[in-house]
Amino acid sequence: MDISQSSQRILSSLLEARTGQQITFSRRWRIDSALTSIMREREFDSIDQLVARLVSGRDPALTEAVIEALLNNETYFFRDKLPFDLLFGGPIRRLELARSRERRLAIWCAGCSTGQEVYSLAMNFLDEKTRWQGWKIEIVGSDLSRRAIERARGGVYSQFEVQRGLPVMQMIRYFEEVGGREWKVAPALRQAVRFEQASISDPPPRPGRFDIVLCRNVLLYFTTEMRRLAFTRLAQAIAPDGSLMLGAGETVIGQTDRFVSDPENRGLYIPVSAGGAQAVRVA
């Protein structure tokens, strides 16, 4: 579907002053696929037309449908796996011990989207409900899209969805098909997890400090003064031991000097202290 240039500016502008989010040269192909819907939902001949609806400023809530389609909410169950072992296998073995007297975890996932990622933790622990025994594991995930949120509070997903990242046994043992052709969280993996709307620039979700925070490619899209806020605001979240995994693209190297890289598990990071040291790790 042809859109001009100036077309595109106005919608990238759009996205970028109410999320933080850019469209790069190299993603405004989603623009035709992300508006697609719309367009046929709202009889539009062309992205032109949407957007000059758009600028018009008489339509609210197409403006809030065009961000909602525009926002990437890419994500599956247990993505890439190895981030998943590396956090069980390091940051929360050692946290386990750290917090044995309280038996108490919180684990916030920032951009969760549409709850995949936060729903593959859970399963995590639920998978070894008799070690977990006694403890309260709070998993909270947050999001700027509120249709995002909407289906992860939901908990139903397509046959596609179910498929792709996610184990048969886990499948089996915490979903239940509906329709037959989707499949329903279960009560219990339901439970152990909680949704919120927000933007990763508000203040951190109750309770406020966190032991593991999973910000997992989100901060690819940001421009440089949202990156910087949203470290600002990982760092005020997490606890002085705790460890912060990003996306495979992404480093705080020349990013923040709020964090550093973790000596002992490759691809995670630390907070640093105010004084400018390093966190004190429990061993």
The other form holds:
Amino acid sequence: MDISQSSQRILSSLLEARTGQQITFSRRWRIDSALTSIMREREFDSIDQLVARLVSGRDPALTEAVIEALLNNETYFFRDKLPFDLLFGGPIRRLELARSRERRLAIWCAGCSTGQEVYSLAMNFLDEKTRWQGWKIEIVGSDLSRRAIERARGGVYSQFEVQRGLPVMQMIRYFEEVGGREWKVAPALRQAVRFEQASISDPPPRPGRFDIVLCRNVLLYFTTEMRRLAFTRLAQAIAPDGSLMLGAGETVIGQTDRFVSDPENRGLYIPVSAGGAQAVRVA
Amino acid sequence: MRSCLVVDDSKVIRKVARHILETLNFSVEEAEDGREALDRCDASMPDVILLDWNMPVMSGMEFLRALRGSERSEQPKVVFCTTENDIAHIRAAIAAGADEYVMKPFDRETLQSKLQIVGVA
Ligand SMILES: C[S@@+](CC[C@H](N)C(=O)[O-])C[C@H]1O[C@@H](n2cnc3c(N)ncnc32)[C@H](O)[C@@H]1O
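Alternative state: the form predicted in complex with the partner chain, after the form predicted on its own:
Once more the chain from above appears, this time first in line as the rest of the complex follows.
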């Protein structure tokens, strides 16, 4: 389907204004396929017609539906696998000692989409019940997308989704079959996590300070300005001895001076304390 | 290069699996049923076996029991790959010695993630 230049521009600036995400040139073709079901539902004949309705400003529900459709919600359990091994081998082991007195850990997945990342972390903790006995472990996921957060809270996954990345032992331990083709998160796992609808540009969710922050495959398409704001938010939310994990192929280098690479754990980042930054500057 | 034996009575499934596995850099052998699969294993033990459940001559379950019960010192990883998609079948497969379980239909990412989980990809 043809989309006029001006419609493309309107759609990308709408997305950018509401989410901080840019539609890069290479992703432009997706506009078309992303909007097909809305077009059908609302009986628009062309994208230009849909855009005309959007700019009329009289249809907030349409605006929300369009933004939801343009967001990339791709995710799966234990995505990329290695980062989870790294997290549990490195920082979580270290924090287990560092927090052995208060016995509290807080983890935030910023941009958690439909919840798989959050449940993956929680399963790994539940797998080691005795080790974490007496600990209060808060695992919070947030995402801008209302639809994604609703799905995360519901915890129901298709057969296709449930087996992608998820070891079968954890699947049978933490999921229940519902209605033949779907799998629902078991109560023990559901109770171990919390989800909130929020943008990364909003203040962080409760408890506000996190030992580990994951922000994977979210910053990729942010505008420079939004990325800077996101790093500021992430830095405010992270404990001074906490760790930040980004997606494979994402980095803080050249993006922010609030985080530096963790010399002990490749692919992880540690916050630069105000004092530390000063010392670096003086040196 | 890792080797994979695809055991399935459907030619189409074998072809699809072969295609995916080859893009993941596996050398691929095929067998139409459990009996043929045992022969293949005797000739050369693969690193991993992708195993259907319902097959003529010898089912996937019978094959797995024979394989795990045998004196063979080399034991490959076994990933069931079947339309038997309920929890009872999954539990039975694990009890019999399967390492992973793929519910059909599957795609490249799913298969790849399961092969990673069993440590061959
Ligand atoms: C590709 S998914 C990544 C999900 C998961 N972190 C992973 O790596 O598998 C990106 C998510 O970021 C969310 N997102 C985009 N812009 C956002 C923003 N400004 N604030 C919060 N979430 C945002 C999208 O809704 C989407 O669910």
